[in-house]
Amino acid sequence: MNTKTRRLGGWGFESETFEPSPQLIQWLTENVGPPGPALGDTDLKIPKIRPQTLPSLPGEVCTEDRDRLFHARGQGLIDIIRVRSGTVSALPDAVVRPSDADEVIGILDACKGSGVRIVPWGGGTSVTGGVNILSGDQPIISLDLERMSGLIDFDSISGLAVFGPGTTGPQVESALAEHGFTLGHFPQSWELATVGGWAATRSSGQESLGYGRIEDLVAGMDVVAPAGRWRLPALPGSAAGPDLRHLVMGSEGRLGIITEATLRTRQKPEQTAVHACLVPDLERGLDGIRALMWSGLPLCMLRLSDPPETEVAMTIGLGASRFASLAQRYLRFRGIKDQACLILVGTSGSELEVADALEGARNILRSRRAVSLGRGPGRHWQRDRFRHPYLREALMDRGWATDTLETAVPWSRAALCRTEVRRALETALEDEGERTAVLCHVSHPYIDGTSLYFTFFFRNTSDPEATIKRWARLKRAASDALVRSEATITHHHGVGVWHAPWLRNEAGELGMKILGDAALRMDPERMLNPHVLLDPTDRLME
């Protein structure tokens, strides 16, 4: 377990912030209006919900106000806000800590034919409601897989690791790092989110590029559902059929829990250096990360930022440096003003492998008018990857509310995708007068297409539940402009709640009733997470 205190209502560890910089808030203050009120935590109340008789059950049982508070909602925008404003409408009747797979059974066993609800938590990181308790008549349990973690087996020979579902991503790296391997996965949310978190909900990691994502990385898993025990072997390659063990994965706990994962490893690399260029505008940006993807250079990391988020970077600090400055007055002089993108090129290996890599994607960079930053900006990112979430409750503080929405789109769709998506929240709260800023960047490309990674933000209100709906009616705008631009509702962040009534549009009828005929085989009685993935209900407000 982390030694750590998680945060209860904002991301993260108590013990961490990432301040907003003066530049930001002039930015925000030009870009969105002046900061609405602020919505700070110091009136954090736990709502007295009394929890509904449990049948007896195996493992840690707690039935205490902080910890099932703390289990009721994930971490997207509006669960942070209404924690915060003492808005929860529903608690976890108690939050249960299996030890094992046999407990985990156990606690299947005890629920049936009760009309218990079982929600699986990992490192409760959703941003999409797919760890959250809704109202209901049921009872719920928030089954935490926290006691189940660490490395179980590994095999140096296959690189082959065998971890609990409730592993983090520094205990994932510290486990492998003593045999000198490593598993290369690094979302956003690394430093909380668990392996099998990973898994159920289809995680990509920042250097997907090179390590890929996670469905390239579990090898084989044990499932637990009420149906019973499965067991998926670790295996290279088959042909027995379908892969069943995409069936599980991304299936957000909806047809059973992952108790075991299988995970494919590799040796550490001696080093990983990012490099920072400026290339003149978007278009070229788009044309320089498709050049290097059928390149076949061995990159980890490709992320291009468009221009609203390079002006950012540039003001924050992650190109704040006399020769970034220079670079800028440079790309002016040559009459490009404010289009100029910021990409990041990273990659791993030998040093003499990492510098051959790197001249090769600065020739063919330089192609398209690229200007070299060096790898400082790179050695900035590094840094500071994991403590960007942070920013969002310090802007929270201070009057301003941000969230973020992903995609993938083929490369001849994606400025057009890019630009819809970007229309659509930009003119989402106009008849409220007020303004939207939005931000993107490509941070996992792929040989036919890219991911479009967006950030915006607006201005909170007095009342919470006016804030909510603002964020409602811009989540709905973003959403309907992807399925116009034909591009998928979720790149990584997983279905959840809040995506399920745009899943329909992306799987087919045919393939809902599919999915649908695996929940009721696996899960008859609907026990498990019963609201993800299948429940085209729009409950962006609850």
Ligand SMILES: Cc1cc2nc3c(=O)[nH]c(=O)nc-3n(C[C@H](O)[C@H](O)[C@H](O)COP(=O)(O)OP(=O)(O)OC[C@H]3O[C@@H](n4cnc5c(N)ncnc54)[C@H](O)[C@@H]3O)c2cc1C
The other form holds:
Amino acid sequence: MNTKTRRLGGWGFESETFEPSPQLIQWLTENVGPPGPALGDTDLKIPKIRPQTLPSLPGEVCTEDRDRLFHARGQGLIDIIRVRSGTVSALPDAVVRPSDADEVIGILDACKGSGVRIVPWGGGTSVTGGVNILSGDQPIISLDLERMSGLIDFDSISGLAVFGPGTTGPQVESALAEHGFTLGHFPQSWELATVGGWAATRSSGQESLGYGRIEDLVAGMDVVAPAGRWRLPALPGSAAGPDLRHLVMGSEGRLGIITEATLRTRQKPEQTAVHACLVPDLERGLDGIRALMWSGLPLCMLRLSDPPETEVAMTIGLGASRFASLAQRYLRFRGIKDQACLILVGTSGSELEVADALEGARNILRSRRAVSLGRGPGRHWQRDRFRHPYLREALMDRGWATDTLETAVPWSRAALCRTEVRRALETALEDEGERTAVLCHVSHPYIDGTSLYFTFFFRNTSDPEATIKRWARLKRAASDALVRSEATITHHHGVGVWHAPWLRNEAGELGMKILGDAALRMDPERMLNPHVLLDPTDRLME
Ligand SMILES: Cc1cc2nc3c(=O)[nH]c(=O)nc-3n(C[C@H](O)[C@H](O)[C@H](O)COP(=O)(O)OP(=O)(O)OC[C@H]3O[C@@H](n4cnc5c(N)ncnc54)[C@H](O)[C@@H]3O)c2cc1C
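Switching forms now, from the form predicted on its own to the form predicted in complex with this ligand, please provide the structure.
Now the full complex is given, and it begins with the chain already shown.
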């Protein structure tokens, strides 16, 4: 059990922060403008919303105000703004914590016919409105699965580990470490996100290149739905019809509650090393990453930052590194400074395996005129990778808002898609005379294409509604640009509430009907998370 207190109205734990460097403040001032009004969490108010009457429920039932507010919202930018500004319009009537699948069944049974809606809650790290409690007349509960956590069974011969849905990333890794194994699933939200949440949203970890996405790691599941209990057996492969695990993975609580997941694990490697280099421009960077993918080298992580992100990383993160400044001088000497792109290459294994893989990668990148920065910047990245999320709130305290979005697209359209999304974000607030700064990186490459991950910054206003309106305009502009680019609306954050209006473009009319029919079969009264995935209403301002 983690004894640290989670922050209300921000990421992570109350005891942790990640302060922006003076260089980042300067960069934001130059690229976005002077800070707007700060939106801190010091005078956070808990809205007084009286809970509605609920049927008698099994499990731990809590109606305490702070707990209800904590479960009213996930971790999207506007969730944080709403909690900090006291503008959350609805709270769950109770937070219910079952201890096992039987209690989940009991809760569903008790709610049947009563009109109560149920929002499953893993770690509450959704950035798509997936756990949000939206206003409505019906009573609503947040079903927090934290008591259903831990390693239930481990088959060391097959490497199959059965976990409770509420098990967080650190809990997974420490339980497996006792057996010398690892799951290797490290999303940036790893400290707080859970096994059930990962499967429900089709999460992807930073080392997905080596270990696979969560759908590669989930071998089987136990699912409880209003229509009954569904056991999806853990098998290494099967041709027995369509793979029904894939109907549940990504269903975001609409089809049922994942009460157990059997995960494919591996023996923990001796070491993971990350090598860094700079290439002269994005074209060579993308070409280099594609060549690495096609080389078949045993890599577990590849990351390519575009020129603006490289500039930020070099001045803020790696600026302190002696190697980085030497390389910057060298690149300047070659007249290619402004367009330089940072590449990180990660691999795991024995010392010899790591050395061989990195040597192979260096050879491929050398032919793209890469300048090696060694392993120092990679160690820096490894140390801070789960701390970066704390920066968002630290910036909000100072008057800037920041958010991220992600997509994936075939290699042939990757550069154009980046340009389209950047342009959409950069121009979305022009009529208000506001600037948006946009950074982009590749972090989950595939044989046929890659993810693109965008971070954007804009200024707070003194009115939280107006700041949310700015965010909604940016989000709509970027989502429309993704559709125009024939890119996915989400590579790993999921659909939730906020991406749902754009899902139809990807799933198609018939696909939406199939999903709708499946949801109705599993949950005929539409008790479970009714606004995620299938409700196309634009709720970006809610
Ligand atoms: C700072 C930050 C960084 C992030 N980085 C990444 C990243 O690198 N990769 C990535 O994939 N995602 C990332 N995310 C998004 C988020 O962490 C993922 O979507 C994650 O998988 C959600 O897990 P969770 O346990 O917090 O689920 P929650 O947020 O609690 O829930 C997500 C959705 O799943 C449903 N759900 C949860 N548990 C269950 C269950 N047991 N059964 C059925 N439905 C359930 C919920 O109702 C909701 O719709 C990031 C988010 C933040 C805030």
